[in-house]
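Presented as structure tokens, the chain that follows is alone, the form predicted on its own.
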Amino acid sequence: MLHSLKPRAVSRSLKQSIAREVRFVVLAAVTFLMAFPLLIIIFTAVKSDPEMVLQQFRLLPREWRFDNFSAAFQYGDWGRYYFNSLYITVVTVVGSLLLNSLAGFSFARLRFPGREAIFFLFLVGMMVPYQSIVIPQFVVLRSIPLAGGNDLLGQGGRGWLNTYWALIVPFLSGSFGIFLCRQFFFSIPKSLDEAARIDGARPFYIYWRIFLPLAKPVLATLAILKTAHTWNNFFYPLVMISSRDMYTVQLALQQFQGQFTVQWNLLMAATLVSILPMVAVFLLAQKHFVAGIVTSGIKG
């Protein structure tokens, strides 16, 4: 009997080993496919101008031109562009974390008339692509009273167009962020806020002192997603911004595209530098990212 069990155990161990090796090969192949475009960007950023016009594709450059990075930043005021993107992203993310978590707490823990109907309207908002409402937003932002030369009726000037307000205020809150925070707060035991109410704590105190410190995973998740969306947003600033002084990094990248040619090596060099803040944010918050996604879906 022992002799019959040993071959079975060996066979099972062999199958597990083969399955593990197959998974490793598949994951390695997927990783390479995902990283290959990034490798193209990196190697293109250090190629010389003559190599960019060759008809035959070559991954590795013949001449490594690291001075492309300094040459790229001679096109325009990149210090100003980075300041604009950084300022807009930081203010938007901080305001979004506060407003989305506060709204999520209200929908998850507070009882008020029409709560479910209002939340349903927020969910409907997730189904509407923001590109379809850019024109109405443009009209609203242009018609802000007493801003940008407008009169009390919102006429005569440009309102909030071509200002930081136009790039920050519309993104301070969002349906997805509220949904994510609401789902997370549903997973917290009700005994916590019930005990706090017995001690005389008001709803905002419960939110600020009890729920918000527990919400680090979901807030880190929301911060990563919001930072990536705000920093990489190109279409919305393209519509709302007309002055070069208000350009974000993404708008500034189009400077390398001429009427007939594109300076691909300089464009890729500037693009590599532009993604560094996103990499830093992800590295700082990655340990909370998966936990936030998992815990926010425990209860509906």
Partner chain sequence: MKRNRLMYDYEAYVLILPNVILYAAFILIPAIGTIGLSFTDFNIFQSNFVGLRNYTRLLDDARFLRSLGNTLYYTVGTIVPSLVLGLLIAVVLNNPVRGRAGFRMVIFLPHVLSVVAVSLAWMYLYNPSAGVFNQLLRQMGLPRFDWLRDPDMAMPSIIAMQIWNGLGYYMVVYLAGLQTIPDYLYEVADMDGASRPRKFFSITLPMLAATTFFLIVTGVIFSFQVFGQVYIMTRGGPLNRTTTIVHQIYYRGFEGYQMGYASAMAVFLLLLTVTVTLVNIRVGRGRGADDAA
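Starting from the form predicted on its own shown above, please give the structure in the form predicted together with the partner chain.
Nothing else is written out below except the one chain.
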């Protein structure tokens, strides 16, 4: 750092441009360190088997083996795992957005006895980590009547365990989503729905035709949070899924590691492909992603 007692215009601008360069170098170093594990994933994924046993560190592969990806995906039915994850993510995101915005609209825009009390009950849920209620959730999913060999009382079979429903339905309603939608709908001028009401519109029509289309920004934020949460979730599939054909990508990847720890290049190839969807979503919708992460706070 340069020191001058009374900086004049010239030395000041020199000082500023030096500070700029220092900042650039510092940030470049930090960014390289942060990117380093990612670069390791990428370059290890295309390294050849002989190169993997060399004890010498080298970031770039000597020989680029793009057939590692197809080799990695020969272990297991990855098409099925990707379909499972995609299906669960799409249904959870679309379903929860509709349900959360519908409830958020009702709590913000409709008047009914018990509104505040019911909303308060939903708020309580924001304090509950799902890891703390996973055992009763497991019991509830196992006891769904007439599902998975269960009788009318939910006994005898496995219910929704080891099905898509077990990974979708518990995440359809959500305190945070309802709260966020309600806050958003409060900010919309009253005149909008009043005019529709004078024309005789019913509440659901007002929600569907007026409020839902207006909610795009908040829905985009929610959609991204929910996508990341569903795609990346590991704990829930680990608990609820038992058969291979129901594996999500995360579960399959973790099982893959258990079997092929020595083949790091193939493991990194599978890992790299598994993170691409989230990286793509992040790059395409960075603004919403960051907004969602910053506001979400209590529950991610």
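Positions refer to the first chain, counted from 1. Here, rigid core means the biggest group of C-alpha atoms that superpose within 1.5 Å across both forms. From a predicted model like this one, the values you see are computed outputs, not experimental measurements.
- In the core-superposed comparison between these two forms, Arg244 has its Cα shifted by less than 2 Å.
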